[in-house]
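Have a look below at one chain only, the form predicted alone, in C-alpha cells format.
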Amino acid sequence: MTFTFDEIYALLMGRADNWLYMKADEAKTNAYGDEVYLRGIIECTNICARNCLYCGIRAQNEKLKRYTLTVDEIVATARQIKAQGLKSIVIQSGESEAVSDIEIARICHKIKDETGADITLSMGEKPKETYRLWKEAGADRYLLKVETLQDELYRVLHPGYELKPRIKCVENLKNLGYQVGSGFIAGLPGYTTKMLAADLLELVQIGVHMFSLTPFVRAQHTPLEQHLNGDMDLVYRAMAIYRLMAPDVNIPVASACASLDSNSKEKGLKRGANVLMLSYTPDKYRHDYALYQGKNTAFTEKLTDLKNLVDVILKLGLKPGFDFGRSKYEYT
C-alpha cells in the first residue's frame, strides 16, 4: 500500500487509528499468518565510543559500571537460549572495541556451529571488510538503527558524526547479503512528526528487512534526561503504517516499549508487529545494560519472561515461532 505524505502526517496524528491497526493487522497475518517470531538478546558489553544524547551507555556517563563478556560466557549463553528452543540469537553491543572484530567472528563461528541458530548483531558501524569477515563465519543478520533521517537533527544528537555514512553501511550490508534491519527512536526532543512521516517514506525507498521503532524514553546522566518521554501512540501507528507500505518485513514490539506501556506486547502484535526478543544476559551484567529508564528492570524483565511472552502470543490467538524468523522481504 502506498500512502503520500500527508496521508502518512494524518495517520501519525490518529485521523484513523481503526482503520489503521485493522490493515496492519490483516497485512502482517497475510504475510506471517499467525507466527510470533521469538529472539533471545546477549548485551555483550554496555562500553561505548560515542556520546549519543538520549544513551545512557554513552562514553560520558561516569556513573555506569561498564561490563564486557567473555567470549566464552557469549558462547554459553547462546547455549542456553538454543536449550530453550529458539533458533534467533542476537547480540547487541554499544560501538566500541571492547569485543574485537576477530573475537566476535569466532563468536559467529562458534554459535553457528554448536547451536545452528540464525545469528544477528548489532554493533554499530564497521568497515564493510568486517561486515565481510562477520558474515563469512557465519552472521545472518544486522541491525543498525539510525533514529532519524534528517541530517542537521542527526548530527545535533550524535555529536561527531554524520548520517550520510551511516546509510552506506546499511548499503553494505545488503550488498553482502545479509538481513538488514533499521529504523527510528519517536519522540526524540528536536524530532517533529513531520520528520517522522517523511523518514518512513525514506526508510521504505533505501529497503530494509525490518523495521524497528522505539519510543524515546529518557535515561539517567545524559543531556536529554529531563525532557517528556516518547507518545506510545505514535509508536503503534508509525508501526503500523510502515507494514502497510512493506508489509513483508520483520516488525518487532522492542522492549523499550514495555517501559512505557506495560501491555504494549498485546498491542502491538494486533497492530502491525511479529516479532518479540528476550533478554539473556546474564544477571550479574543486564542491569547495567542501561540504554534507558526501565531498561531490564525487574518489572520489565518480568513482561519479557519466556513463559510471559508465550502465554501472551496464546491469548491473542497467536502461534509462538521458536524457528529462525527470516524475514520474507526481498529489495530490488
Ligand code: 5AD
The other form holds:
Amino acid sequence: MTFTFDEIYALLMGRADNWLYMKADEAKTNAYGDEVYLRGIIECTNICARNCLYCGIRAQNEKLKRYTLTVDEIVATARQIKAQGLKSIVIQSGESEAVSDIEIARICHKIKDETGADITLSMGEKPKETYRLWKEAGADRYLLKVETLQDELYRVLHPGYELKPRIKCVENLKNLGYQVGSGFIAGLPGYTTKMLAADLLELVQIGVHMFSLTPFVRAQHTPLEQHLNGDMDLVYRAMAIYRLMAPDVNIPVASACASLDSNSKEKGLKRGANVLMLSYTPDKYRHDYALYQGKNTAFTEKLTDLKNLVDVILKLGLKPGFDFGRSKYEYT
Ligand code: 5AD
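Given the form predicted alone above, produce the structure of the same protein in the form predicted in complex with 5'-deoxyadenosine (5AD).
Then the entire complex follows, led off by the chain already shown.
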C-alpha cells in the first residue's frame, strides 16, 4: 500500500485507528501467517564511547557500573539460548572497542559452529571492512537504528556525530548481504509527528528488512531524564503504517514498549508486529544495560520468561516461531 505524506500524518494523529490496525494485522498475516519470531538477545557490554542525549549507557554517565562479558560468557549464553530451542541470536553492545572486532568475529564463528543459529549483530557504526569481517565470520543480520532521519535533530541528540555516515553504514551493510534492521525513537524531544511521517516515507524508500521503533523512555542520569516519555499510540500507529507500506519486513515489539505499556506485546502483535525478543544477558550484568528506565529490571528464570512469552503468543491465537526468523523482504 502506498500513502502520501498527508495520509501518514492523518493516520499518526489517530484518524482511522480501527481501520489501520485491522489492515496491518491482515498484511502481517499474509506475509508471516500466525508465526511470531522469537529471538534471544545477549547485551555483551554497556561500555559506550558516545554521548547520545537520551541513552542511559552514554559515556558521560558516571553513575553506571560498566561491564563487559568475556568471549566465553557470550558463547555460553548463546548455548543457553540454543538449549531453549531458539535459532535466532542477537548480540548487542554500546559503541566501543571493549570487545574488539576480532573477538566479535571469533564469537560469530564459534556461535555459528556450535549452534547453527542465525546471528544478528547490533554494535553501531563500523568501517565496511569490519562489517565484511563479521559477515564472513557468520553474522547474518545487523541492527543499526538511525533513530531519526532529520539531520539537524540528529546532530543535537548525538553530539559530535552526523546522520549521513550512519545512513552510509546501512547502505554498506545492505551491499554486504546482511539482512538489515533500522528505525527510529518516537517521541524524542523535538521529534514532531510531521517529522516522523516524513521519516517513515524515507525509510521505506531506503529499504530495510526489519523496522524497529521504540518510544522514547527517559533514562536516569542523562540530559533528558526529566523529559516526557513518548506516546505509545504513536508507536503502534507508526508500526502499523510501516507494515502496510512494506508488508514483508520483520517488525519487533521493542522491549522499550513494555516500559510504557504492560500490554504492549498483545497490542503490537495484533497491529502489524511479528517478532519478540528476550534478553538472556546474565543476571549479574543485565540490570546495568540501562538504556532507559525499566530496561532489564527483572531478575528471573530465562525458561520462565520464555514460557511467559509463549503463553502471550498462544493466548492471541498465534504460534511461537522457534526457527531462524528471516525477513521475507527483498529489494525492489
Ligand atoms: N528510549 C528509547 N530507546 C532508546 N534507545 C537508547 N536509549 C533509549 C531511550 N532512552 C534505543 C536506541 C538504540 C537501541 C539499542 O536502544 O534506538 O539504537
